[in-house]
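Shown next as structure tokens: one chain only, the form predicted on its own.
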Amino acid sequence: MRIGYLQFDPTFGEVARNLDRVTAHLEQVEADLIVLPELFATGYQFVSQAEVMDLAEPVPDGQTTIRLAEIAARRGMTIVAGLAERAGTRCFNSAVVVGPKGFLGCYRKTHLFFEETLFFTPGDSGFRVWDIGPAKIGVMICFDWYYPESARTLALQGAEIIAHPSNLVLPNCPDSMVTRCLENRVFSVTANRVGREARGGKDPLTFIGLSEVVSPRGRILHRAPREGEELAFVDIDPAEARSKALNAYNDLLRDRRPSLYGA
């Protein structure tokens, strides 16, 4: 498989412009799986609930999901992308999964970070895995990485690759994803953004870049710089994520003892 990410700096509120930028990149790509950042079409630093409602879209019928599905069909790829989802009176920080045959599903972020808690409803989708042919992929969004249960739940459901749309501002995630991959024997693709947002008199947010692809052995196969746009891909064998055996005596998932772990 050929898997990768697009790291870039979205313009806040300019959904059509951000979609056009992404489309221009993806129309040149030959790949099986590409991951886009969290909230890639809208930007991140909202200042009011009304603003979120205005920019959020229904799934799968909103313009962002439709555009991504068209690209996926033309290019024969699977795309995982973070967006603001509107469902009735609620908004979710979500990620859609689209493939060559159309919309596959949607994941709603479980663990909201910082001011996301003011504007979004905590996700109710649960962690989900999709079989895209060459591999099974699971999705988590940004701050979900802080909870090891996120990646472990996906691994227990058979995920071989974790797609991880992100808007990272804390410094710890890129190195920590090495551990998440090691402890679950999975690949991960973290697609972060770059740039800076300072809206509504709030403290500025500076996004750290460092998007990356990590192997089941905890090797960083490719990592982006802290600044600047990057479209990057790595060739992998998803079969590397199917054996959880560490040696003749230890298997990561078989040897779990959930009855002793507590809630």
Ligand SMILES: NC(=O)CCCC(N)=O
Contents of the next structure:
Amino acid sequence: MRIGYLQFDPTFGEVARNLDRVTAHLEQVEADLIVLPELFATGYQFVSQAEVMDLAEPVPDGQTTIRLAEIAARRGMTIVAGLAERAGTRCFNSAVVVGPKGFLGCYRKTHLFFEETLFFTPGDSGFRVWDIGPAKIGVMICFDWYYPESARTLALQGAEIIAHPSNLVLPNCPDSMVTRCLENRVFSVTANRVGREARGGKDPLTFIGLSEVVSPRGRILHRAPREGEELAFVDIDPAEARSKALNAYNDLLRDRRPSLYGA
Ligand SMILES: NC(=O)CCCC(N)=O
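Starting from the form predicted on its own shown above, please give the structure in the form predicted together with this ligand.
Okay, now the whole complex, with that chain kicking things off.
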């Protein structure tokens, strides 16, 4: 099974242009699963609620989901991509899952970071897993990584690969995903963006790149540079994420003691 990411540098607000640039990359892809960054078509540093409402789209009938579903069907692959979702008067920081047969579902970011809390509604979808044929994938978005419950919940639901659209600005995620994968015995694909944004007189944000695929044994199978766009794929066997046995006596998920874990 071939999985990977597009590390991308969007131009803020230029949705059609960003979509065109991304789809040009995707037309070259021969893979089973590709992950795109969080908010890949809009950019990240919104300055007002009105701006978010203007740039956000309905799911699945908005242009971004439609375009990605068309490509997924044509290329016979699954795409997980972050986007700003408009649902009535609310906006969510979401990720859509589209496959060879069309739209599969949408995850709404559970843990909003920094000024996202001003413009987005905390996600209400809960963590979800989709069977895409060769594997079961779960989705979390960027800052969700900071909460071990995110990856653990997906692993308990049977996720073998965690698709992780991101706009990372803090340094810790790339190395921390080694632990997330090790403790849950899952693969992860973190698709980060690169570049910087300094809008509306706000402090500039520099995105750290370092997109990566990590194995269930905590090996970094491939990591992108800090800067520059990169399309990268790794051939994996998702079966490596099915057994949670550490040895003849320990099973990572069976041996949990939730009655002793408190809230
Ligand atoms: N967009 C984000 O959720 C950033 C989260 C903080 C980090 N890990 O960079």
